[in-house]
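In structure tokens, the next block holds one chain alone, the form predicted alone.
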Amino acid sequence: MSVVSLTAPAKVNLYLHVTGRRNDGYHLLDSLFVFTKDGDVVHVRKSDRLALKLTGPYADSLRYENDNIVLKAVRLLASICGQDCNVEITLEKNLPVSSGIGGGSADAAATLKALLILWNQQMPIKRLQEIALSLGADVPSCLQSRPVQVSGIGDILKPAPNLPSFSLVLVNPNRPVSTPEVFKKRLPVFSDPAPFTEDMKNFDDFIQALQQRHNDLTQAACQLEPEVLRVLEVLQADPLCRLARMSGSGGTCFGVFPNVQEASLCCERLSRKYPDWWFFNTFVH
């Protein structure tokens, strides 16, 4: 195989608690992640010499990176799989960095997957999850690229729950926020977990659901960057969107949809009036 090509999807927290902290330094989160049908695409193939080549809207993000994720995912595969790291790799960045949609954690997963095909390699998945997570928290999950539950520091995984079908309208005002400034400005207080632990058939149910549920570092990241709170306001204020939240540590926000036809309306209206953010309209693969 010449060339092998993976999506890496856009990880979306339906909702996430901070339960508490290690003494090292971690916080424990209890979280719904879920992944979205497109994202960034990583295409690998061999070559002479370990190469990133970067395309896409938002390459320009990452050019001048000392070491991308995906990278060390090359190299750090590599050496347990005694491999060489004489890949090209070719990273479409689709999505904006530092948004809390995971886009790294889903570059470096999508990376190990398409590596271990080109190198015809197999691997217990328990030992490519190890892997993943020395390389970063959220990417275990992204591996797996679907509904899950998710607990500790992003390292223990539990199968979600049927859910009903939904779509998504991604929203992103184009400003980075820092993950670990959001952490560092969120009020010391602790939630407790509510992980879903029944199938959710109804739409209508799933939503109320959701919202006895939160994002708990909304607050410090709307603080740090005033817009994704614009961002949540436009949101809640659509009269088809069903649910508005911030994903992860922000600044992407999301609506909620029962169906596509809804949220592309919704997203063609607000993306004419707000031509300077992102926009991504999707659905849960």
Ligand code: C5P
Contents of the next structure:
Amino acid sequence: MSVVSLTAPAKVNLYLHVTGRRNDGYHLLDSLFVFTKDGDVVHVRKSDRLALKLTGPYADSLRYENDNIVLKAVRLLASICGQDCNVEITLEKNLPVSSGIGGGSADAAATLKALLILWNQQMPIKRLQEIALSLGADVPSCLQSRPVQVSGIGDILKPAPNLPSFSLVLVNPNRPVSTPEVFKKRLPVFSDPAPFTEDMKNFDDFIQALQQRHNDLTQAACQLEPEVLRVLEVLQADPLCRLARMSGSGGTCFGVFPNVQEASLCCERLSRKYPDWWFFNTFVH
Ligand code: C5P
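Now show the form predicted in complex with the named molecule, given that the preceding structure was the form predicted alone.
Expanding to the full complex; the earlier chain stays at the top.
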């Protein structure tokens, strides 16, 4: 196989409760993660040295990074699998960076999966999850790329119950937000976990259930980057948007819609009005 190409979908936290804090400073979370149909794309192929090529609209945001999580993933998996690191990776960066939708984590997860295909190697999923966790708290869930209830620091995964179909519009003000800064800034209060345990067939019931939950990192992210609050207010004010919320540690926010037509209408309207923001009209995979 000459090139292996995999999509690294965006991760969206439909809600995110911070439920505690470990002694090592990491936070305990309760969250429903869903993954979008499209996202970044990772292409890997054998080469004579380890190389990373960046393409796509957000490539420049990563150009001057010391080390990319994708390269860390290659080195780590190569040493565990007894392979050399001589692969060329092309990372098509379509998602904004430092934006609360798991970009780097999704890229790392896609790289791990693509390398196993390239090297024609099998690995028990539990072992792969451990490797993923050592790269970042969100990487294990990104390996799954399907709706998942997440707890622990992001390492305890349970399949989410069935959800009704819905569409999303993701909006980012094109201002990076630092995850460690957001966790540092938040007030030290904790929420109860509220995992989804039963199938949700009806869209209105689903929205009602989401309204009973929240994202505990919103206030801190909006304080660090007030433009995130503007995005939330704009989405909330749209007559077609049934629920507006921030994902992860921000600043990407999302609107939930019952179908792709309504999501597209909102997306077209708002992207005309706010040409400096990033818009992504998508649905859950
Ligand atoms: O693991 P990851 O690199 O994604 O986390 C970035 C930072 O976010 C951590 O260094 C930590 O400060 C914070 N974090 C946390 N609790 C989590 C996940 C991340 O405190 N569950």
